[in-house]
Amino acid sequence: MAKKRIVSEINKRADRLPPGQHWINYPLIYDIVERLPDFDISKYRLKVWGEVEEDLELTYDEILSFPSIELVADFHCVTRWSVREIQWEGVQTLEILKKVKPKDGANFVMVHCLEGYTTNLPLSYLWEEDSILAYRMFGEIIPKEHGYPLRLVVPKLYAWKSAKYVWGIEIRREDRPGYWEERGYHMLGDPWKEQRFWGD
């Protein structure tokens, strides 16, 4: 049976370009770390936590065997490139969130990552048919630099809120900021209303 497929809506909307972002080819590669750490795929746990009736922790493999879709999606970064048409594949953070059933009050997450990279997003964004955890890129197992082994993909905000490296999700009641919001980035960022910094 062919895999589900989904064009983001934010492909079709008119102005699909944000404001004072322009067009380049690929993806670049941004990382808090200098150097990205090495860990065992048969050790990797993604966990979810917190404000849930249940709380998740899956293996990898267990990771592969949850339904997938292919999500087509252009990619926004706040340093003002944008990338056409992005080909994922992975999970459907809604596939989690009906494990987890989270309760009435949770409103915020909090992303957790391998290298000690945080951010904050609403819990609303999630529920989007077109927020996946990623695990292959452009047909391929996503690469290192781009977000092995799970990439946190939410293509109605800045890409910087598309975590990488992904191995917690922590399901919050009160929002909190991430690794860069604490350093001035917006606390939502999305990309058509240019919510780069605090203030915008």
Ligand SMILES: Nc1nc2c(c(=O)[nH]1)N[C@H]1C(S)=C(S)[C@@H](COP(=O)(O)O)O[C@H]1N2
Given for the second form:
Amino acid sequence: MAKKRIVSEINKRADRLPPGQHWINYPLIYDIVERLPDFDISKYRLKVWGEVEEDLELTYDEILSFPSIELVADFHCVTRWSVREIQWEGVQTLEILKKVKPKDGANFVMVHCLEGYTTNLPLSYLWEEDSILAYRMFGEIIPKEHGYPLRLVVPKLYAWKSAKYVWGIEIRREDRPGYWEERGYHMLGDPWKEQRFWGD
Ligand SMILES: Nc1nc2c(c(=O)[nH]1)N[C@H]1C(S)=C(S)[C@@H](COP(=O)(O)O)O[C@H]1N2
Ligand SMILES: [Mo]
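Now show me the form predicted in complex with the ligand, since the one above was the form predicted on its own.
Below is the entire complex, every chain and molecule, led by the chain shown above.
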């Protein structure tokens, strides 16, 4: 069966390039650490916990065996570069949410990454059909510097919300700032509203 392929709605907007952005050809690598630790894939687990009916813990192989989709989506960094049509493959976050069943009043997410990075976003963005946990980029296993083993891709928000090296998804009642949000970046980060920093 042909794999389901989704082109993000953001690529079809009349105002496709958000205000204050310019196109470049390939995403620049941004990391909060100089050297990434080595990730032992046999010990890797994706964990989902918090305000949910059922916690979830998956090995890398279990993630690969989930129904997957191909996603084509533009990528917008708050430092004003944007990249057209990145091709990803992975599991829709809505599939994960259907498994864990968030409780009433669960409205936010904190995403945890293997090197210590965190980022927060409203839970509603993980119900969007173009939000995925990606393990392939342009047809290859996602390169280490772009997020191996697993990367959250949320095309509707600035790229700092698309966390690389994800190991944990914490479902929460209250919002709490992640790494960049604690340093002044916007709690939501909608590129079309230019929500770059607190107060924007
Ligand atoms: N774990 C983790 N994810 C991260 C970051 C990071 O430092 N650590 N940087 C973010 C920022 S600021 C951007 S612009 C994008 C860059 O993606 P790339 O490095 O794959 O080009 O990753 C985001 N995800
Ligand atoms: Mo960024």
